[in-house]
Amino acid sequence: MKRRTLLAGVTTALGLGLAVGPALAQDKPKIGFVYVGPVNDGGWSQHHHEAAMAMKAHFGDAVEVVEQASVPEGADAERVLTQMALGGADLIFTTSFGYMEPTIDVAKKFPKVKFEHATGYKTAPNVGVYSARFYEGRAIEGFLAGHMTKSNKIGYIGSFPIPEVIRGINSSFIHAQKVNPDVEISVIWISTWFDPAKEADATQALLDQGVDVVLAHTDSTAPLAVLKEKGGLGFGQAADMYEYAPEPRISSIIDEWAPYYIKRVQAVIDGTWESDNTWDGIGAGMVGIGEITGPVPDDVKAEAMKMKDDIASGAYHPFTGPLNKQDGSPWLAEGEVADDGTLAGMNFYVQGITGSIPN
């Protein structure tokens, strides 16, 4: 499986001159690392073990990893971090949404464990966040959607109705719609992150539905193998998939954590490592656009292109005014840009949208 910009991310945490190797006399650090999904699922799970091991070589033999993958959220969780801890750790990296609780809970038992939340906003002296600007991606896919789409249908594979996912369906739908006014979008919500069969009848049922461009906030490749199989176009999520270009395969949201891991080590290394909240997207190189390739036109590429570099430079925000809530009201006034607080708490669709979000 090909990662076009994991190489890339670790030579930016090089040029960043962090130093190798500890600064403390003591044992070297211990880092764990804990997976919803397996290592090999092509997708999420995967990127963040690869960029694990980019950390580990960058450290070498400074600092021992540890990982456990396919851990469910819950009392499971609770149950692995707590081993992780007894067992010596000094940095933990949870790494899905729902790990939140038990992360916080875990914490508190093991005050000087120092843990790293993905995706949540819970915090605690020992406990950080760190999450990426996914839907800056989600824009550019949805530009290319709304392009690419001959019925006018394009499909959306929800996994949980948090904040992150009802963004990433906002932003892909507002971008594909600026380009078509006549498309719409279906979002079939299938509750695991992981699951590939789901995921796979997922696809057939929006095929069946008439979309032929499918989004997916899942982590499997199975959307990219039905496609592929049936037809219709689709998109790599949070690694390139990149064996499935050049189609049904036109791009990709790739997440980079690399350098951020290397960062975080190297402050628990330094005796620097500090709880904070961590937000990053395009400009700051946690979120990759994976090249576009495939049917799609020369200048809408050189157009998506743009777009990247705008929201990269700030220039361009995907959630800018004028906008309105699925129900017409009014949210954002013409030129007006979301906060932060709005797009880290979304429970709504923007107009356009039918269906409802799941409690």
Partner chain sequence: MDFSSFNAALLIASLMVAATPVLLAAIGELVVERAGVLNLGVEGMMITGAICGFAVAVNTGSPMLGFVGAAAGSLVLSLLFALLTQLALANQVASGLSLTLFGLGLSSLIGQSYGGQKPPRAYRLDIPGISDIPFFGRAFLQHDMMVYVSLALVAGVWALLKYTRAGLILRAVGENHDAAHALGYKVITIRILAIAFGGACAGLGGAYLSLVRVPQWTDGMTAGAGWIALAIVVFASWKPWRALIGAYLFGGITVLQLNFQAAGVAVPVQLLSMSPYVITILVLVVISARSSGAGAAPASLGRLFHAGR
Given for the second form:
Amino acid sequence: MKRRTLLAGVTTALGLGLAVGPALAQDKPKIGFVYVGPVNDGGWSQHHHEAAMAMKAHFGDAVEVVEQASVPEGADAERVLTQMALGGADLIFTTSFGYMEPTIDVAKKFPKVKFEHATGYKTAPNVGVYSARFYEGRAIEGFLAGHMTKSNKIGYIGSFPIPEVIRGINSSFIHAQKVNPDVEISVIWISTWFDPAKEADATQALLDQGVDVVLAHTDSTAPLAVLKEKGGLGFGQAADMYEYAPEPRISSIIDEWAPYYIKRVQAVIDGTWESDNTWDGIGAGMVGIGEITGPVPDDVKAEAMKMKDDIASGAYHPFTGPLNKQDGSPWLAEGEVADDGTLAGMNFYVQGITGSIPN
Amino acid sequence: MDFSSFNAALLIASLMVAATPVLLAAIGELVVERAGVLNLGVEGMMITGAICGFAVAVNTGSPMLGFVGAAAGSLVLSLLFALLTQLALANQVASGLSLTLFGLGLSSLIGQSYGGQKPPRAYRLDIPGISDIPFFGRAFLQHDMMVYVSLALVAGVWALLKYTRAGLILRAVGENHDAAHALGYKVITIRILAIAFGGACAGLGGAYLSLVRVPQWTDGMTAGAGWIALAIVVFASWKPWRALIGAYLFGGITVLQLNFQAAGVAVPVQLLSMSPYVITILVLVVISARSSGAGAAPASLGRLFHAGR
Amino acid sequence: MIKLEKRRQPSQAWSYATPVLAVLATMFFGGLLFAFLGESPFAAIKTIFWDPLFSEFSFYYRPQLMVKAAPLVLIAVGLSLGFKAGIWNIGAEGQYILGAICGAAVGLALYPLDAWYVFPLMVIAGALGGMLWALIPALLKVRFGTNEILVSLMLVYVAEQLLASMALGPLRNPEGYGFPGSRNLDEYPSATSWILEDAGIHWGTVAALLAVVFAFVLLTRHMTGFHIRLTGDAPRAARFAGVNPGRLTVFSLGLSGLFAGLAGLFEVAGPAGQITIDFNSGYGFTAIIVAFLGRLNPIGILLAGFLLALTYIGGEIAQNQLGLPAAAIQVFQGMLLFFLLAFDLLTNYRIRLTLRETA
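Next up, can you give the form predicted in complex with the partner chain of this protein, since the form predicted on its own came first?
Up next: the whole complex, starting with the chain shown before.
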């Protein structure tokens, strides 16, 4: 209540800032980016930063880019976003899930500034969300992992038990099992997106348990560094991480944000920007599959590439029935395809995965 | 529960690696605290060591020089703390916390161009015939050199404190600096030396992370290891061998927890992660409850010393 | 030969001059650092110290200074009372977390009840949570003689793990699609700590000012304040004067825990809005520095809190507008703290230059 009545006051108070912002923007749009990690983390934040730079290179002098890295989620993020908006930003990309509430809060106060929030689910007239169907890439990784494991044990390093990670685990496992019915998957939750030492320890623990192919859903290159040292195969995550090719990195899921950034900035320039809810995959070019390298046999490579093409064209959906849930209850009938609603809130394992989702 | 996938030799090997960075930092801090100084800047010194070691190793191609560089870098940083607390007589708690803040920033500045680079491989012990002894060889004899250096440091500090005159003086300074001063010992000089030693050790610990355990450079990569080292010193009740046990216990819980998860055993992660700290508090209570001095904190810990009065 | 001579009385003149000197020295060396990084030192220093107060957008930054300074001052005032008596609570970060957890838990349990008593109940829960967490080291010290520095520090880590398990478990937003983190209390009017959001005033700001007045009166006019000062200056004399050290320990640790708990509650119900895994952003540790920068004097702490808030906000502006790396700001803050701590020497000691030390 108190908050609502205040809003009118806030907008008047900020009127000065708003008047200045768009005035400057008429000739040159100002685009802001906020990152949760340092821009040299080798993964998530670095990749958003590189995409921002690619966008800048595309438009040249036609746009101005402001960036702020290592912004803690919460109250500090709210201030940083407000600063950017006051500074005349026309469009601000907030590139971490934890910025969801701050983004929505600040967007209320700056109805003329546009916001794009990555991986969240709350939208507003001036807040769009965008996310990638990483599970499509996981299908290909799972397929390769199922082929390449000699111990029939693959490992998955998860951050938090949220739908995005659970989708990744399920998709990987389904496709590993398709080519290798004996395969088992071990999941380790490390409760952080970015802690190289912990990621390294988790990789080591998986190796100690007999795992020989590791899929990481965390941000650093530490798992690959450990695999290189100790043996075993892995994948690039978020970035290509090609510096670890041809082995241990045998392929990768690459976040291709640049085309989306270019498209949305263009929309702002054209005055056609509208709040959206984008969830794109391989087909739209938001999820890239890095070159398949190393010891992967040619026929497996070809099959993987065909799977990629089928997913891209829509001929194949990674979650296609028959699929049962972990407890054996039926989920998808023969030929049935999972709907986006179920996928967006996925909170169960598919049949065959042992272990349980925490909490 | 299925424990067939657990291999004790591998677990021991992993926990030794996981424990080495905090052990190195802890043994250094132990000497500092034994001299009566509380340096809460371990985290800042570790991360500075991590980047200095990484930078030197990458530029020279020698991991050995990298570790030397790490020790040197953190030693210089620790002298800043010594300057503040011993010469400018500033409060140790505030100075230590400031040092951590400063170190985190400094390391990130130095490290800006080192992201994504790979360090040279550290030398690994491999004695033909002996390193391959079943179980024992795999668990203990296939590590990189720093694991053995950390063990040697523990033994060295233990011997120094127990058997040498220098150790006796160090302890005297930590227990009662006024008395030590009255006996003619140079309290400030001894403390500065202890702080420098602590800094060098923290640097080695940090470099172990960036050169061996992870191995790469990323901002903030110590992620709280320095604070764990502080906890271990307390857990150890300021005794070197107990610091070894403490470090391996902390490392062991991490490694076991991850292995349990990998084996599909549901574990309460947070509960396990907080248990070492709870144990540390219990240890602290037990030693302070039963002792009239023995095993308790050095009496002058954290207190200001000024000679001229 | 340089010799230090302890002054009989701390120098009044130097105690005012040293903070100014320290800021000037930081500006000089910080300027060198910024120049080395290729920035104009003058622009950077102006951005950090001047812009938050007097720039075009200072109407937004000035209130933000209050938001940032309030928890620092509130916690630091509580800590300073103990520090004066030689009782070292360095676990305020943990007490801050417990206050936030307990307070938020009450609010979340009552959601969406709309009643006047919701917020007062949260305040009580937050205060109790922080106080009880601080009483653990207090009682252990009184009963067993356990070192309170170490116990209170250890309890910070326990609190951090507790926070993570709360954000992932009991306090998780039931409508949050499994993502960690609680409901946004900002959207629950009965539970918000904001009074005037535009002006940066929430109950924590009010509490911080009240705490300053309270501590000032306690130290100058009250018996307990006298006991605190006496115990710090001359512990033995204090005992003869009838001070009960056990009671003093419980009082000062309990009070500082209560203040820290309140700060956590006001933060979670206001600026932060929700319990997240890394909700705590180090206020508890920074407040220790603030307490010392303020020379353990309530008014000094108020000023120190604002100075530090200024470098935070100004530092963010410098990152945003000049593109200075976050790390440079951290180093700059570190320098400021070093100089403030080092120059304090001049307040308590006289520096004598002698040609030769007489034996």
